[in-house]
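One chain follows as structure tokens, the form predicted on its own.
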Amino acid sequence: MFLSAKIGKGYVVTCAMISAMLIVVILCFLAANSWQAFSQVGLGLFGWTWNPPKGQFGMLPMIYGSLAVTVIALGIAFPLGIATAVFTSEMLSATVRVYAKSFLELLAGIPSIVYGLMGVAFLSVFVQDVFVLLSGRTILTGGILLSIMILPTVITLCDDAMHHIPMSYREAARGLGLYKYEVVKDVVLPAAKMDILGALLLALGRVLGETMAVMLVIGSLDKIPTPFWNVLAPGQTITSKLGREMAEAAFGSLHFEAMIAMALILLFFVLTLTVVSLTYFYNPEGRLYE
């Protein structure tokens, strides 16, 4: 038994070290292949205009697009996901819950290109008709499509978080005279809040890294809308820009290195969120905050 524990610990530590080394290698690769862009363009990388023939590589429109679709997607998916998870965890019978979770997990496994094609065929047309637009390929369409894509993941993880709260918590709360909705609001959700936040971070990573589905529905305009809250305008995210234009950039050119710099910024943003979440979730002794 002791030997098995040591083998298991060694395996986990080895995997963690390999993962950390891979992250360092990726960061070094991106930094080495974007150095020319940072040295020659400098703060111009954070400009408003992207025009490679004129040597303009402003990334702010893409950064804005990534943040906009992220806010829209999480703003739709997270409240709806938590409400649905409360229903599946606290109100459905055990048998029905199993079937519901199986269906949701199947939805989570659908390839993103399928969601993208459905977004082009139906969602973009719906947005175009509802808001009377010339084209339904907008930032709003991208955010709505991403919310649909991450919703099964959010529901499943939040459902698991609430379902794993011991039944004794609920029984004690009911014994104090709390109604069922009060048990959920005052006992179950606070007890599961850390796992729910973990689901939020996982969904956030999915949103930031999604490429193909967003690329099909968001449009291809390298410009921040006027006014900036006009999400009914077409736009770009960092990932959609990389997916569209990477093959057009000559290897080793300033254009190519600017694209790599964009990828480095995206990776840095994701790593920053990861570090912040770990700092929030764990104390220095490695135990979860209560």
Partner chain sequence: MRVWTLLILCSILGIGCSKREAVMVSGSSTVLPIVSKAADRFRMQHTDMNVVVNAGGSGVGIKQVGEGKIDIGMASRALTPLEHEKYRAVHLNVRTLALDAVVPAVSSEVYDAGVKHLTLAQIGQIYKGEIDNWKEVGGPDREILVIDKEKARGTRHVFMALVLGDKEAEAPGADLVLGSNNEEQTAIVQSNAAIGMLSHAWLNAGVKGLAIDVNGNVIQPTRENIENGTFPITRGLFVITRGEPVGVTKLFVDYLLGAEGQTIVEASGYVSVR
Given for the second form:
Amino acid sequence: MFLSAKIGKGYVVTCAMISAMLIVVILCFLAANSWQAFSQVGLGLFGWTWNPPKGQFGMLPMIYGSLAVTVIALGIAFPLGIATAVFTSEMLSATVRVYAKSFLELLAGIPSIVYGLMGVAFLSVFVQDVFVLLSGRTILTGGILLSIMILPTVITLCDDAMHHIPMSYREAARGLGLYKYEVVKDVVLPAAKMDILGALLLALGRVLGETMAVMLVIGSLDKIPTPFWNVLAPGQTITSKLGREMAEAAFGSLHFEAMIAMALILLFFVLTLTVVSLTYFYNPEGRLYE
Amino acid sequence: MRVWTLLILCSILGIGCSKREAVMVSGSSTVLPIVSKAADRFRMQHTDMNVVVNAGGSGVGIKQVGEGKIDIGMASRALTPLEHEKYRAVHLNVRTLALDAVVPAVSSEVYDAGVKHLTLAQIGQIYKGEIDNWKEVGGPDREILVIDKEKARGTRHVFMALVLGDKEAEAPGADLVLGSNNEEQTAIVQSNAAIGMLSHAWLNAGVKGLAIDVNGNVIQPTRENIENGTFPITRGLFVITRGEPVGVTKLFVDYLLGAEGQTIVEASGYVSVR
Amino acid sequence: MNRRLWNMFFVLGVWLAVAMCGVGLVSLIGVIAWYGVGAINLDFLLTGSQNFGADGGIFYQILGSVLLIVGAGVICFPLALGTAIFKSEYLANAKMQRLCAVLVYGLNGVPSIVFGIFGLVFFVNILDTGISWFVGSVILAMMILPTVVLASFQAMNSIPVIFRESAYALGLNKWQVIVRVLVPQSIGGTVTGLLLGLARAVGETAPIMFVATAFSGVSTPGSLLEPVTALPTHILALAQQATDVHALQNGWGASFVLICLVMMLGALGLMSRLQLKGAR
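Can I have the other form now, the form predicted in complex with the partner chain, not the form predicted on its own?
After this comes the whole thing, all chains and molecules, with the earlier chain placed first.
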């Protein structure tokens, strides 16, 4: 009897150690395998050109692409998402809201590769026709595709944020004779502000790390467009670069290490986001969305 | 729930007992259709053996066979001196499986509008960005969508060595960078002003191959011209093993190079070496 | 300005947004269902793929996807359960709780492609395991671990104190309380978390494309160390030839089947969650 308690404790401690150390192990291995790149290429990693055969490993085009895609995706998804969440949370009856939310959960479960297929088959052709472009594989296409992809999650999270606000707030505001618009603007949104910000951070992390959908539609050109706000040009994100080129680099070569360095930088970005959101928006009862 | 998991696990372990000998193949997406079709037939004839085929590009194939991660590498270009040097110790055995041409391929709209052949110099200028409208080479007044390939792709090595004089040349005129032949073919079909580099076997109604103008002689990318080597961008497709192949690997290589394998080569749109 | 006018603008704006989202998202599902159902028949589900996936079916892709997540589930379940028990029952220190949360949430935030790259570096290159079913399952298990740990932890944490107190009063020691009372009471939460995690894992491409899947020639893997083939990577190959009518059609079919798998797992998860609520 006593022995089983000891074994049991050993088991749970081991499990906990493994789980806790996983992230540390990932970080260490990525760091160890990109060390050469950092020490030999150094600041050259933040150059403008990426051309491994000539020893050029500038990642600025990829970093730019990731940021551009993120700004576009969030810029589209958040206004739309918040407005739709106002609708589901403030205007829909409780029964319909449940159906709407299940539908959204269903949509949030669609794998990203399916969005990629849609992007190649429809969206890139659509963008090409609408903007009369040479090719529909552009940064904008990637951004739009990602915005559609995170929209269900954004709506769900914003809806939760608003719905958690006690009914009495709204009733009091209505009692003062405020219009719906004023109730939402002056009461609901300010009260839900923190949770909506948390949703923003979560969506940000997800967009930055998304690979498959972007990789298929962005054009994979390692170049910052000129002028730089011309998002109708092809580009490259960190993730699409990794997805396309990782398998081509020989293990241990400078090229391989530079790719790992890029993955490490991406991971660093995302982990910072996680720590920030834990510090400011930690909700011990919260569910883990993707 | 746990009972279910246990049941599934047991059935998997049951499967695990019937182990087959497997040959791992990886590399060029140009060679892939031949090998994957051949593998399908090979498996039907030898049910106790398995051939697993993966894509990734010639560079990947050579690298992995050199490192011993796979049994057979597929390549659509010869080994570079650097690769020779690197894998000298393991003695890579390279066999020619088929002949192929890398053809400058354009959207059918461009072809129908009158661009039927270009000189290598013109293609070079297009990839350098010095020519960026089809009207400069006798086509419609439309900007050119220049499609480049990922740097480790064999097709790109062969193409760039002839067109720009350096297999790893930069192509500043490129608008898109894509990977496999399939992906490139898709992009060319989706556009009405694209040029790309494709294996002869990928040409179809939506993707037309251009003839190449060599000192006034217009050479079409036809079977004959590939076979006798007059088409300028002709290449071999190779299968690579570490040393002499043995066992199942030898069986499969022999199958590829034998009568049946070469029939598949022809059926896939390439030129047989026999 | 007129308040009523502002309000009208606001309502109009909201309706506009809803219309856009609604049309967009409903047509999304519509398109997949329309093309997907059209592509599916019994042959498609029960034969292997041929000719780059443009011909034939997706039987082995379905099998491979199922094998990958079964493996992931088998690896993840004990690990997550143990971690949750430790976090809930042994870890009293608030600071350590917090550190633990940071590490678990941190793992949850790791982009899926980074898992794939870690697998490539650690398993395929350093441990030299080769591209295999086993590595794919381990990587997917790592990816869903935070979800399962958290669901399990919350279920365990919400067991009323009275349960524990009564169990101790009967003279059970800590481990006996855990095994006899806490685990049976919270197992539903773990299973729910696991199913929801697997629903996510089954659709992932980036973590497995370097470490677990091969392009063709994979039927039933003969052992854990052989590569498999999976639905998401198959769709990736098909998406790259999207102008080929047959390939695209098979792509929609495979997408539809994949979404059905995700939904099935999700629905099972939901059912176990509801059952859990019913039991209380």
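Since this is a predicted model, take the numbers as computed values, not measurements. Whichever C-alpha set is largest while still superposing within 1.5 Å between the two forms counts as the rigid core. Positions refer to the first chain, counted from 1.
Per-residue C-alpha deviation between these two forms, core superposed: S19, 5.9 Å.
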